[in-house]
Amino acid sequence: MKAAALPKLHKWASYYSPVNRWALKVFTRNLFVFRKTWTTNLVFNIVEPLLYLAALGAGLGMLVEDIEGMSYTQFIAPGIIATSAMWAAAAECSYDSFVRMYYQKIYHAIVATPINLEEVVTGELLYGTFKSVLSGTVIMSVVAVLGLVPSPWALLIPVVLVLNGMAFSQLAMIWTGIVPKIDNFAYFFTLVITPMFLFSGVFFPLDVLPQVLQQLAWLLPLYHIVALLRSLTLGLVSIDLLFHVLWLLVFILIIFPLPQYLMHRRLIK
């Protein structure tokens, strides 16, 4: 019984391949499309950010006081920043994912190659850190100009961004592994993503919420990549930040799997 165990082990082991030439090749080809597709893009990316920027913090900042010692414009747009880096990963490896996949058929086609899918799927996980560190430092430059970002800390931002990218570009593959049609997404936006958007201390402090809440939140990614940017913004680094990067990381190396066996099962026959 053991020794059937093994194979599996083994296979499962396996889905943790290095990132290759090969999946390299597959970040590349949509690099390539994204060229001729990047002002459509970039816009949408900077537009819904800075509009939250300014209702809530030229508007409902008016009506709040001072969060923590800053402005409540301040004290969000720290999280602006990281939710638009989340939006960009969770929507290229969703929606734009499942349509390669299963309308443009372009997973079939890479995969009659020397490349396996796996590797595809790495790419694509490569691709959707990209657009969510792209994303995130476009709006981390306008907040800048804005003179919402006073500390040069907020340079390590793009490093934090690519841990954020990652990490929900692997559960919006997960998702595309996972449902029967394109439809299908609108729940794990509104049962997934919402969430963590609102509870995450995007808006709010957390420990205005119930313990239990509070408590549920720290599980939450988002709530670390936002906790990471609110310091780096504001130059309030300490060693307490570690925390935050390893359980990110713990986060990322565990869940890296999940999104290989499920589109190897699904497509994979």
Contents of the next structure:
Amino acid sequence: MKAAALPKLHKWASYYSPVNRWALKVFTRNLFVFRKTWTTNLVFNIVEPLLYLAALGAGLGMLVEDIEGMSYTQFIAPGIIATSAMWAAAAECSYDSFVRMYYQKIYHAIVATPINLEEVVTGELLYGTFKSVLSGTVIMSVVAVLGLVPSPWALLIPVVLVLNGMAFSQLAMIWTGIVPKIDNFAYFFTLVITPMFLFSGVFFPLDVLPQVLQQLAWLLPLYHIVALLRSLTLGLVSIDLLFHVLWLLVFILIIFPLPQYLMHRRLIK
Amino acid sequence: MPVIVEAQNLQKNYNGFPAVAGIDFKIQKGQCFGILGPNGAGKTTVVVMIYCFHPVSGGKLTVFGKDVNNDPRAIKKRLGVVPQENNLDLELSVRENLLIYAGYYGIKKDVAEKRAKELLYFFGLSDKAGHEVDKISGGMKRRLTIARGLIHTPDLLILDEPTTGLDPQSRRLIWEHLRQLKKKGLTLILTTHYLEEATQLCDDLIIMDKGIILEEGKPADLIKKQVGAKIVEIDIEPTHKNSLIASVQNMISGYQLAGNTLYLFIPEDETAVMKILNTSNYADAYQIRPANLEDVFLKLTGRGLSYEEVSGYESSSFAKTS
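Alternate state requested, the form predicted together with the partner chain (shown: the form predicted alone):
Okay, now the whole complex, with that chain kicking things off.
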């Protein structure tokens, strides 16, 4: 029994073997390029969420009653942090990764060195995660300056953003492994990212929705991120939060081999 | 001489299409080995398998004595690749391109800096070191890509059509660099569809078409064996061809007809043939030139390397009459 089980375990472990020092070299490469382009890169990531916060908080918020004892701006602030981080990861590992893979042939250039394709994909995911955490943390800092992050528990937010970044980098990379043309990412954003943006409890508490939709929202990674971030922002910490963390960890681990597999299928014939 | 690369019945299928249909070859240390053929011959597929990108579908391929299926990382550490399409980091400077690439091999920063400086000097790019790659010329990009392939001092450099799309001057400059690398003892694999390139650089070559090897050997030997020393090109009405051939048949080793041009293969001396041509009514105009690889290729495949089918093509070899 044991002899049969071992190779199987070994096979499973091999799915995660690209998380290694070679993948880190790919991450370092992207970071090096980022150091040259970060100004334009970050400005866009920051301006948009703040526009949302201004329009919805200061504008729409005037018409909305307090939710669960919070002002509307206070209610949406954690969600804005989460979604800006989500967009950063999703954009990095879709459009930007596609440009590197398809147009610039950077993946081909790297795979000609001792690094293999799975490690390239992993390095890209790490970089998507990095950009996501950076983006979310910057927004969090701005929101904190506006007085919308009352609790010191918020210092744990960047840790949650790592899970967020990894989850959305993977989802985006799955599409990068599939789409024939760069235009096809529109489907990913319209069918996956935008619904997540709207129905994960960022803009309204989900208990106003029919029961079925509430249950469906549980399937969305962003729902768990928003729940975590809102609690940490307000200091409403309980053991329940670990459940959301667990959900995200399991999601990340299950999805992880998929972008590797799809990219391999796409490039290696 | 140690063998660096060995292929035995090497095969590659893409979705059932045989891109490489069972070929054998050996590449020795210090050689410049050419893979010659038109687009679609399978040249790139062969080198891509050597640098362990696509797996082999059948047969055996060893590089540095290691099977490409078993130990790609160890193989890739020791070879450099110059792919057909430039895939440089466009956002980075010339020098940074080399340093980042050195990082993939785990080369220490100070060693990489030194090596990058030497390579930029060797390839005449020193004064471009700080320029963005996007802003340098096509020939310079090509040289930078070759420099990048050498950053880890490999034992084998693979060049996939290194001069395609370059102007003649840039092409010659690259040939000069490759010649110098060869002199230093580096083993080179070169795919090309430029016959001059193959003739100038390759010690040994295979001519491929449709996934198989048509011929192999040293360029000069191949020309001598397949065509002879010289070629007489004659403008002729195809209807007159047979009578002309009949009159020179025992002086030539073969001929081929492409459109209205008849090529006569002259084994060594053309004097006898010229005598006949000068008195012939059929030959409108003619010229004599040394035979080259293009003649070999045309003879072997019935088409030019530019991949156009030659209309009205026919070819024939005669048994040598002594």
